[in-house]
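The chain below stands alone and is given as structure tokens, in the form predicted on its own.
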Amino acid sequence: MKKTNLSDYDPSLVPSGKEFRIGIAVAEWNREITDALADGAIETLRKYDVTEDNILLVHVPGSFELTTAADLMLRNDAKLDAVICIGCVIQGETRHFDFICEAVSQGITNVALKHEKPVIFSLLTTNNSEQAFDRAGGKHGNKGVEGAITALKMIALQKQLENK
């Protein structure tokens, strides 16, 4: 059976963020679109406990920019624990997608691995509009809510296993 909606989770499978500090960087770029999926972020974060104090929201000009920005939060606030990369990418005539597409998901990678922790695609990739709004708080769920999720389950993750 096809999963509709790619937002659904097991609530009962997510930990408390009561005691995490997470970083949302958001590209203005196809800002109707990562306004929302920031909204379904900073929503899902506070659902399971995250204080509005330790949630630290940036706007960058576009998706290329979210490496940037993961990379100065994590350097210049050290009690983050992880962040979320917000962003809009949509297929146009030229390889401008291809290129930015890579860069990002390199990027991401990068920056987790150099600061240890964890770095969160939340980037959409779509061919038009309707699918980039489709997973905006459309039919196909809330990639801001995946990333939030993936945030807090990727903490306490690590915690759990710096701690054996």
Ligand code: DLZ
The other form holds:
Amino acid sequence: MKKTNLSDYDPSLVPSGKEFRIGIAVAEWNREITDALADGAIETLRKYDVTEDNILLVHVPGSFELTTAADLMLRNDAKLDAVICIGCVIQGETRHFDFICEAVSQGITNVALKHEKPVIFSLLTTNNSEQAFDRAGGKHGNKGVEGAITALKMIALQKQLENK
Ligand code: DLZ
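Write the structure block of the form predicted in complex with the ligand for the protein whose form predicted on its own appears above.
What follows is the whole complex; the chain from before opens it.
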């Protein structure tokens, strides 16, 4: 299937999340956008049977803190199967762009390897706010939806490979 949209996925390939427990860490910078991404992620998890009780939502000041939040969540909730990290960094509006994007992508990889659990990169890194809105429920879909689908698939893969 050719991907034309961030929210494109084949529903028949998405596992049920009935038994899954998933954390979502949301950055407060560019909150209008990150709230729309978080809503997309939560709606998608609920659509695939993740119960409300099994969605743990936290907020952090900015995208830079997403890695620490994911680490804290996985350290303190042994039942969590994955964490979705949601943020938005807009190049035209920040000189920190490269530092933050690099830190988050590397940090997320490190936390995932440390805890041996999927940690999902749902970070928009755009040139301007229009591109961000287009990917937060606009014409290019919603990266929060993509993050939720990725989490469900990665948890199922882990359980399958570990025979759980
Ligand atoms: C400082 C900063 C800047 C300039 N830009 C953004 C941004 O576009 N998106 C975002 O999520 N966070 C930004 N931040 C905040 C940092 O991520 C972080 O919260 C602060 O540097 C404090 O560690």
